[in-house]
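As structure tokens, one chain now follows by itself in the form predicted alone.
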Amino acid sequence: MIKLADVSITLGDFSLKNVHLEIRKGEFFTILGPTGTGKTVILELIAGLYRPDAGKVLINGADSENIPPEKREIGFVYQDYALFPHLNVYKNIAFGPRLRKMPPSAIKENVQGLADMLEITHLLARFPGTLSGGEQQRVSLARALIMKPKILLMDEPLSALDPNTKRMLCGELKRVHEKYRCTVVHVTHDFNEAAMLADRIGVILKGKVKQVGVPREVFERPRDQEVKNFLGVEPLKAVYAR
């Protein structure tokens, strides 16, 4: 569904170099790497926030250069939640459908359905500043899903959460993916998070994709010494999702 074909881009002192990735329709694909290695830039290239200096970003086989960002049917969940502080939870979730002039009755039904699924119905009248990190992340996810995206991009969505909340939200993300079956591209530096959520993982180091595979393959059979050094010598003690 998404293909980065030998994509390169330079942003200041940072460069992505000849990135080749193929992400299948409906899969949960995790981009794993340390801070500053280009993970978020890949999401922003898919979303259309940047254009590559070389190579192509293809979406459903079409060159995305000919598809404006608002036509790509993409939802984006940011690390810092990016909620509107002056709007309550209901209005934050309903913001996109209102821009699209969806009938109020349909907006109410869709907001209520997502709020029920994500267990945030009791928060609908509250404002973002009164919510915990986990609650804000659920609202951010609902706001993205209400637009029924074909592609959901998630930029370190759990990094600011405590371990217990992170584990809980990992379970919810799996449940959401199973229900909606949209294509998810998820960025993280957390090994356990990647192992629990991903159908496949792409390891990126210093602006280059070093290895792609299912979690067990990546963690137990690193392709080279650089990947092995990043992942650690001991096998990851995690429950592999698949």
The other form holds:
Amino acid sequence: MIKLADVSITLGDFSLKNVHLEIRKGEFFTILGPTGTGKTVILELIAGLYRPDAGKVLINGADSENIPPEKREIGFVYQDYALFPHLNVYKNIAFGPRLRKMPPSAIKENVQGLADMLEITHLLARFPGTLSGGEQQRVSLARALIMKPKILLMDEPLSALDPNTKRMLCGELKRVHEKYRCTVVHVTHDFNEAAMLADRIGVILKGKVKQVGVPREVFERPRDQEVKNFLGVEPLKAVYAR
Amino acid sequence: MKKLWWKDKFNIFMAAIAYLTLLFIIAAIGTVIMKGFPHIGKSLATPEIQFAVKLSLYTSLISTVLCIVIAIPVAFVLARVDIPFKSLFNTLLDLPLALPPVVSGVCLLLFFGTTAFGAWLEEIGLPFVFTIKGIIIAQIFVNLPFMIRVMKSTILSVSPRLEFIARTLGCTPTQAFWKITLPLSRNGIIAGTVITWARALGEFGAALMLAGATRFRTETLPISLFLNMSTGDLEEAMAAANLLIIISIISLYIFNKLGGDFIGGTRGV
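Now the other one: the form predicted in complex with its partner chain, given that the block above is the form predicted alone.
Complete assembly follows, chain above in first position.
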């Protein structure tokens, strides 16, 4: 579905070196790594914000180099939510469908459906600046999901939230994935989040992919000392709770 | 406990300088207002001041609209696009801001008056030397870099991430610009427009050099002020000065209200 073939890119002081990743259709793939290792850049490469200096990003087997972001059928949810501050919640969610000239009644129905599912119906007339972090995150998710993206890219979607909201949204993300069956690429530095959500995890350290596997495998059998040091020695309850 | 500033001699000294400065500004502007304001109604009725007001409004509105139309794309390029020689571009664009307006006027006069390009423009019906079009060009030349600066700060204050998200939702780069960048720059555009317009109204040096100072021909408000002062017609001169002062105060207020906070480097210009 998504393949990064020996991708390298340098952006200022930061670089990714020969990243090789294969993400399967419909899976929930989590890229796990400490802050500043280039996890977000991987998402942005898939989304088409950057072109790799070397290597290829393949989507459904096709080289994506000349496909602009608007043609990639992706949804992007950023850590800071990136809601449009000049539009209210309804217009934020309806932004994509309106561009596609969907009939207003269908837009209304879709927005309403998603708002019900994510429990944000009461917020539709509000502006992003007046919402809490958790609320903004739901709106951001709704805005991405309304386009029925084939690929949903999420950059640390839960890291700015308090523990309770985080737990709740974690469950919601799982439900959303089960409902939409889109391919999710999720970036986090939080082991628990990765263990709870991921079908497979890719551990990335210092701009390199160190290990890819199902959560239990990654946490129980880190490939080398570097991965082991990053993951720590404590076994993760979340892995066994699934 | 709140510190009482007047308990400290050093603070008193600094505050005295601050208040004297303020007093100087108020006194200088106040004198013109006191002398001119009582006659403003009478002077406004004279054909000369009426001509100057109309010409000033006409030239400044056209030059401001042209400044916006040119400044937005240039500012967008400087804020968002990696073009070759960008830093050189930035420095050169600021040059007219640093030049005395009279020197800018001489540059324009020589460019339009002595080159083949200027001659060609005149041939196709666009004469700029000693004409009203010259006033407009002079206002644009002096104000455009300023408008570009304001617009660049404004566009830089819009997160590129928002434009990118708009792309993932189906926008082409052009649509992202119209639907995200431009609406979010609204306050900056209004603030920049108001202050550019006020500066255009007051533009004197460059316009004087390129368009000259001819009564009932290229007589804008500042030119009228200059002409009437030199001939000793103080009432008309004061009327023109008062109008310019009132416009400046109002536009400065609007500028600071709308854009002064996020257009850091240009606050109160």
